[in-house]
Amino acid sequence: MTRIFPDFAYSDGPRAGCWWDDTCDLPDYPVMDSDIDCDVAIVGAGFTGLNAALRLAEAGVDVIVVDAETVGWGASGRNGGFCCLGGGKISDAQLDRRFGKDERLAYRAAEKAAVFHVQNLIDRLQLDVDKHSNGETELAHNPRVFRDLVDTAAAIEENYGVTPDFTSKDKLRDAGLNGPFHGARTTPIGFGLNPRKYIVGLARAVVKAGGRIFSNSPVLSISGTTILTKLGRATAKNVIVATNGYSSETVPNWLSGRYMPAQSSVLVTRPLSQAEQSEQGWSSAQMAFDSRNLLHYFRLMPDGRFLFGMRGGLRSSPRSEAQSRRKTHHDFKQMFPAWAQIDVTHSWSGMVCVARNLLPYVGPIPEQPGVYTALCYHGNGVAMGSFSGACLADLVLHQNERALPKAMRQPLATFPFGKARRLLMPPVYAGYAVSDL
């Protein structure tokens, strides 16, 4: 298995002190320690695994799910928490020149489809994952691009059939958003939640359904439609790959230089009191993100701590990890300087995934019949994850195949420099700063 971050990236390492491990227990799954017969294999056990797989066991499918590491090890399971709108990093005017104004639409009805799959699943499953927040709100950085905010207002209602909400500079602190902030709009689509409990809550449904699953069967290569691991191999009639940003250059050999992880990194708090929070002038249960290229994403949870996060660092060892997590914590006490002294309690980071062409795809694998994949949701996989999993379902099971937008079904292309296109990402950071001031 080749990755094209070093072996730290992928160790237990950058997950240490990831406040969800300590919200609930992890069920334990057996190894895959013989050869099986199945109808679909599915490499992945994060969101959009679990979410196939769910829609598969309910179908009837015989379907196993096999991941290297545990249910939810991966992005899925130490993110932010935030369902909400996303999945690409598009403007509407690359949509439309690209696909017309019709498939734009198309694009951005699967966004808000992909939050309201996740609700319908929370509601169904009757799952308990600390939900809050009105939808997302955005927060300006300077006063144009609170301008920009409200000019682009008529976007999100042809979007999104959805009304924007804003809030001027002078009632963030009234409104419990109090920051170094020039307004905000708030789009009532998407709340937050706790990825730990969703995800577990997905594989006991999967288990229930009739799926199998499992861990420590790290996939060494796929052949067709058999993937190889250390003690066993499963022989099935369709393959699903849901690795995203902790894929393989190898596994299979097309992924090669088609996507780009970048990390990100998180902190949590110790609870604030009502005092605190007060004092700081934010006591919002809105989930919430600035309006940076590199931006930061927060949010005030239901047990009163907060969590901060942000772009990681461009490399990945102990030396890199700590400093990114110094980085974050510094950002938060400049954003939030009444916290300044608040005990953060636990932090950590995990990899995003970038394509080139900064859509998601859902398909097939090109040239590998029975193959399909999903990967590539910009840092908002909770809701475009979970959505793409269930839509490489309706693939497999040849249902509701046409109502996938065609903005998801282009192939991803590859990047430049292929193994060494982390390169990339320096000048690309910079670049970002600059807009950024």
Ligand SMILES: Cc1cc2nc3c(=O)[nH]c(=O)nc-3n(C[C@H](O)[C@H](O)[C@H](O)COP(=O)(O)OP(=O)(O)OC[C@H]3O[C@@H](n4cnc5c(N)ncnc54)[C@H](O)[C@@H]3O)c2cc1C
Contents of the next structure:
Amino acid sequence: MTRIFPDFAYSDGPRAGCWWDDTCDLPDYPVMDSDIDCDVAIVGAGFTGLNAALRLAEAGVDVIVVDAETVGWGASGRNGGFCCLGGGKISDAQLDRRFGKDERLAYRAAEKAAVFHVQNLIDRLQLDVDKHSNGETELAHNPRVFRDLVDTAAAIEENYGVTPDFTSKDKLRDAGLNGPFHGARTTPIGFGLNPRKYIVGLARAVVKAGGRIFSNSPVLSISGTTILTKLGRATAKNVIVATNGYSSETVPNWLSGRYMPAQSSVLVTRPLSQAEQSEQGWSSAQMAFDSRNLLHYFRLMPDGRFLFGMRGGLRSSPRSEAQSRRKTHHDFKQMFPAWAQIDVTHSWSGMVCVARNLLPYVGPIPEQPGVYTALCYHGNGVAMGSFSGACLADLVLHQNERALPKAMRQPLATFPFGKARRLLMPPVYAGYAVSDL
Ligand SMILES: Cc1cc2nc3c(=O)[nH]c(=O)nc-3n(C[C@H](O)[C@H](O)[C@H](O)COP(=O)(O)OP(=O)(O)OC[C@H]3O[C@@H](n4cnc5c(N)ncnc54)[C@H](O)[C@@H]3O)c2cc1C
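If the structure you just shared is the form predicted on its own, then what does the corresponding form predicted in complex with this ligand look like?
Full assembly next; the chain just shown is listed first.
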């Protein structure tokens, strides 16, 4: 497997210290150590792969899921747990220009459907995932942005069919949202969850429905619709590649140059007492993010711990990981100064994934009949990855096919510079940092 970050990024190093690992046990799944015949072989046991597997297994399809590590080892078991709108990093104006208004609305409807997809799964499987928050709150990092948030309320109504709620700067403390913010807009779609409890629930449901899961079995190559691991091969009628930010240039070769992994970094504090929450003026159960391009995301979880995340470093090594954890702590203390002395008990990082056209892709791998993929959720894959996995299953089944919006059916374009494409990121981040001033 050829991957574009140093090996450290794909090791347990960035993952060490992940809070979710302390919150529930992971079932054991065997290594794939023999040859298998099946209908569908799925590479990657994150939200995408397991949602595809669940739908297929429940439809009576003989499906296997093979992960290089363990269930949820990738981003799905170490994210911020925001089950929210999003999936692309694209504006309404860009969508209108590229696809027209109807397709823009279809894409926004898919974002909303993605959140309800997860909600329905949680209800149907009766998963206890520590849910909280009534939608998501965006906090303006300057007065101009707050005016923009107010001015674009009609777009929220048009795109998602809901009316956002506004909190002016002087009311933020009363709302338990105090910080260096200039007002808030709450869109009542989405909720926070414990991603590990969600993915463990998914994995158990897949097995209950007859699917088989294998761990510690890196897929080394895909030939036709056969996947090869070190100890066995699976011959399938269809293959789904669900590897997102942990993808490689060779599994399959078509992905080479077409996805951009980027790091995100998270910390979690010890539980905060009511008095400590009051001191900072943050007691809201809302999941929130600030309005920067290089945004910070944060939420007070039901057990009183505070989760705070932001973009990670551009490099990956033990040293740069330590730097990025320090930077995350630094920004946390700046934003929430009353908590500067509070113990940060956990911190970690992982890979999100970006596409050149700033949209997720769900569909066939061109020129490789029977092989499908879904990836590039731009840091918002709890809902969109889950939904995309289920949509992939529909594509494979050729039944109940959802009308995927055109915006999500555009095969991934290659980035300039091939395997050296990470060179593009420093100027992009620098541009964002300037626009965030
Ligand atoms: C720190 C962080 C915070 C985030 N916060 C949020 C958030 O709050 N809300 C939100 O919506 N999104 C968030 N995201 C993004 C979200 O977690 C991802 O978009 C989503 O989990 C992607 O799911 P996936 O199943 O496609 O990929 P992943 O969960 O990354 O799974 C890919 C899997 O593929 C496996 N794999 C790779 N190559 C091979 C191979 N050759 N053979 C076998 N297996 C292979 C990997 O081991 C991995 O387990 C965050 C991501 C990170 C890293």
